[in-house]
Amino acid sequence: MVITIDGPVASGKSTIARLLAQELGFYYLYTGLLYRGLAAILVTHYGYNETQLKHPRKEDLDALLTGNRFEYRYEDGEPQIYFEGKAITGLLKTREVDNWSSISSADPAVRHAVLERQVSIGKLYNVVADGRDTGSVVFPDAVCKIFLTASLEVRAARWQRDQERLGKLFSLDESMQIVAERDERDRTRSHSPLVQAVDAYVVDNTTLSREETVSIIKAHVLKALS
């Protein structure tokens, strides 16, 4: 069984995702992070400038999505990517990796990598999956589909203070700025756009607090499992 919670940078889907799985039992499927690694090892261990990151090369993605050496797990509650065997979760929430993710998502060949990589992890769990296009692309058929959204106001203020907590610095002004240069491009890619699934039920969260949209959604899902 698979509920998908899609929408754009910074509305909490993740966060959300996460809480909801807890609530229920399942398996949370942060998809963004495996985004995320898959394009830090690229320039880390490969080498990769953002213009190679357009198109990562075929051997390449084979090489890492190939046996275990890049592994997503969900362990004590909390999403973990692995690469040859060590946690690099924790390397992967900066703006440098969010732009490089940014950049190679939008590659029809990465993106058909860890959508196999994504629907294996959905044959095997019942799953709470977040993400861009987990509803409309990744599990069209998911018992339960949420499109989770907010002002541009809020999701920058959000990002900012996510970016502060890593030590890094912007104005809400530079922040906006970043958020909607994302979501432009998010929504605007060629292969498997940022699209609200036409059966999604839409969450506006822009004045609610994390308990409330959880317990939206988590009522919305339980009428529909019903």
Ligand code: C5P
The other form holds:
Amino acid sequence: MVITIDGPVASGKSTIARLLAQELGFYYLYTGLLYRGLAAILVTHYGYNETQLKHPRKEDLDALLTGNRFEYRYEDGEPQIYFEGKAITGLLKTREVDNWSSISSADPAVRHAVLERQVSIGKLYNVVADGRDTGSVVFPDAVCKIFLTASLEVRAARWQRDQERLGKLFSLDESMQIVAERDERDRTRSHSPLVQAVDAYVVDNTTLSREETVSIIKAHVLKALS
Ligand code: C5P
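Having displayed the form predicted alone, please output the structure of the form predicted together with cytidine-5'-monophosphate.
Now the full complex is given, and it begins with the chain already shown.
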């Protein structure tokens, strides 16, 4: 069984999806982490620049994604990316990786490769998946689809706080600009853009706490199951 939570940058998808997965005893699939891991490795291991990230070479993607060199794991309640046996998750939330993943994720070959990983995880477990196209493209038959959103200002403030935790300071204006730019790229790409699936429930959490958001989503899940 699959539950999907899609939405724009910093709408709280990962926090909420992880809490929901814990409460339901489901596997948490943070699909953005796959895009982040792939982009970060293409830059740091394969020496890509931003222009090359727009269209990664097929042989690099094949070399990276064949076998277990690149792995997504959900361990002890934490989503992790492993590269050649080492967890690299701690390196994947920086502003640079935000940007790299948002560039390479527009490429159809990257999306195809990541889609395969997501689908195979969905066959193995009961999953809560979050991302941009999990309800519209990856898991069209998901039992319950949520589109989670919040105002740009609130999302930018969340992103700003996350960056602050990493020791990076941005003003609210800068954060709003950066978040809006990533949203724009996700919404306007031709392949699997960020869209609200027609059968998704919209949850706007601008003024909601995490607990309130989870409980609203749980109510939608229960309704979908009944
Ligand atoms: O969700 P998160 O912000 O961590 O995702 C990082 C980037 O990966 C996004 O900016 C987006 O470009 C891309 N992404 C995507 N499709 C998904 C999940 C993430 O294109 N399902």
